[in-house]
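Below, in structure tokens: the form predicted on its own, a single chain.
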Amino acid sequence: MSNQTHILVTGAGGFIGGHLVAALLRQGHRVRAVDVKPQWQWYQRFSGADNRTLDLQQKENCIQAVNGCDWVYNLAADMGGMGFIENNKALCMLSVLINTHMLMAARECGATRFFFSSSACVYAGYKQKTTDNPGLKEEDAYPADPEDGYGWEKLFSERMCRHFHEDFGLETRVARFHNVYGPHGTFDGGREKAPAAICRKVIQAKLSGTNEIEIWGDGLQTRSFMYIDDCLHGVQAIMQSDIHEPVNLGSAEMVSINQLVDIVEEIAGVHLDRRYNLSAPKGVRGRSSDNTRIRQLLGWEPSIPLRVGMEKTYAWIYDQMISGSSKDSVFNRY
């Protein structure tokens, strides 16, 4: 990929997305950046960019948006956190309509290549019952039993890139993400993920002198969470390869929400009482990426600890609170 590469960067204004558009722009390159969201209300919004509003829900829109680009970044998705995709479904599978008019884009405006951003979600429920997760392969995601709702949505798109390739010739990869977090993200709202979370929840009792946290579930169930810097290393990494079936991107770090919470006290400076709400949504029991095969095809996996990330990831979201800066109003210009 040369400095003059057109690049189409879609979920622009959500947390990936915004920093993905970021990395191209210091890297020299083209990039066109799109969300259905008002830009106002993007996460991050550079300045150097072609900056579109479109609904990629519609095929004329994935046109406009692929049109004289050579490279696709697909990211756009209606999804948050676990609060979120299990009481959403449907909006999670209408999804589907973006990533099926976004390949059709691709190759009727000639694109050379076509990334997809799937998700952990895809492997199969009964792979994920324990806390004691050994890490999920590739070939975990079948006989098929994905997240409801989400989850399908995201193994139906892998296979619309891998039939795309096949019988069209688009060169499309496919990374699955496992629990993305950073600087630059929703922490409240209902839509953020646990490491976002649990820092609001952290500072709040902070500030407040409450003392007490909530958490969903038992605090027992196991994740592995990756910081945005490795995940903009190997999308970027994926996308430049040969590797035409689905990888994992994700940290083989696991740890239970109550580490997690350990951690964010731990930075915070604050021990705080546990309340725990078995009725929230928890998803699965365990969940951790196994790396081998990344390490196979890259001689590379995300390696960043989970105490250094989450301290970066702290202290902006702590800035932002304290300045009662909203997740809506918080944005860049490169």
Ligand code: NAD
Given for the second form:
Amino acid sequence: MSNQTHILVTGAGGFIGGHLVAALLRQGHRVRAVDVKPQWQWYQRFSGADNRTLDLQQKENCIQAVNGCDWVYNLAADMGGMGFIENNKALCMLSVLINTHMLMAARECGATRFFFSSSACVYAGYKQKTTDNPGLKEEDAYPADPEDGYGWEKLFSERMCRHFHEDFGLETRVARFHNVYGPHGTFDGGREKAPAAICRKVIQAKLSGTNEIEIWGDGLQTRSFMYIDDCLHGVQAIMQSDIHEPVNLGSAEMVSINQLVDIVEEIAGVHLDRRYNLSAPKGVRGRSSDNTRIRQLLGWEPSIPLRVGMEKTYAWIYDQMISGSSKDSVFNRY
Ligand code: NAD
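To complete the pair, please output the form predicted together with the named molecule; the form predicted on its own was given just before.
Let us now look at the entire complex, which starts with that chain.
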């Protein structure tokens, strides 16, 4: 890949897409950034990119987006944390239009490489019934029993990538992200994920002096969380590799939600009373990433400690809440 590769990032107004555009511009690439949201709502927006607002569920918009680009990072999806995906299964499944039309457009426009952001939600529910999950291996996606809605769509689109490679020769790459967190993402409004939601709740409790936090579920459910810098490194390494099979991109540092709250309380310097909401969406019982395959293939795995990443995330959310600018996008220059 030369430094002047023309790269499309879809979902560029979102959390991971915004960071990826920044990284690619820093590396000297020509970047086209596309999202369905009006640009003032993008989490990050850069004057050095070709920024476009397009609904990529429509095939003609996908053609406009891809035309002239060599590489495609397809991150666009209608998604959110557990609270969103458990209650919006049809919306999640409609992302199949984005992924199908983007693959067709990439093929028709002669793009040479295509990255698809899949998810740990493709993994079979029956493999995630206990909190002591040893880590999900790539083969644990089958026999299929993914998260209803969101997970089925991701699994289907993974297979579309596979067949576009086998039948049409399109170079596709698929990473299964496990909970990504960091600054410049959503932390309120219903689409936020656990790390950002817990930061927000702890900050609210601290600022208001209520001294109490609501936790979804019994707090014993386990997860692993990957800091955005590890995600960006992995996404680009996978794209540049010749890995054709889906590969885990996640941290193997598994914690319970209670342990995640402990970390945030420690960063905030507070100790809150915990109220467990057992009827809230809570997802699978235990999930972590087995990184054997990515270590073998890339000689690398995500390694930024949760405590280190959460400090940066907490600091950013705190600043946003203090300044009241949660929805403002930042217009950066590169
Ligand atoms: P995000 O919601 O912040 O970003 C997704 C972006 O896609 C949004 O800005 C949204 O407006 C855009 N989008 C939705 N519909 C669109 C359409 N029709 N046309 C164009 N753009 C559209 O999410 P994120 O956390 O940045 O996730 C990026 C990708 O990674 C998604 O595919 C997601 O499913 C996947 N993923 C993320 C995580 C995570 O923990 N963040 C975990 C697993 C998988």
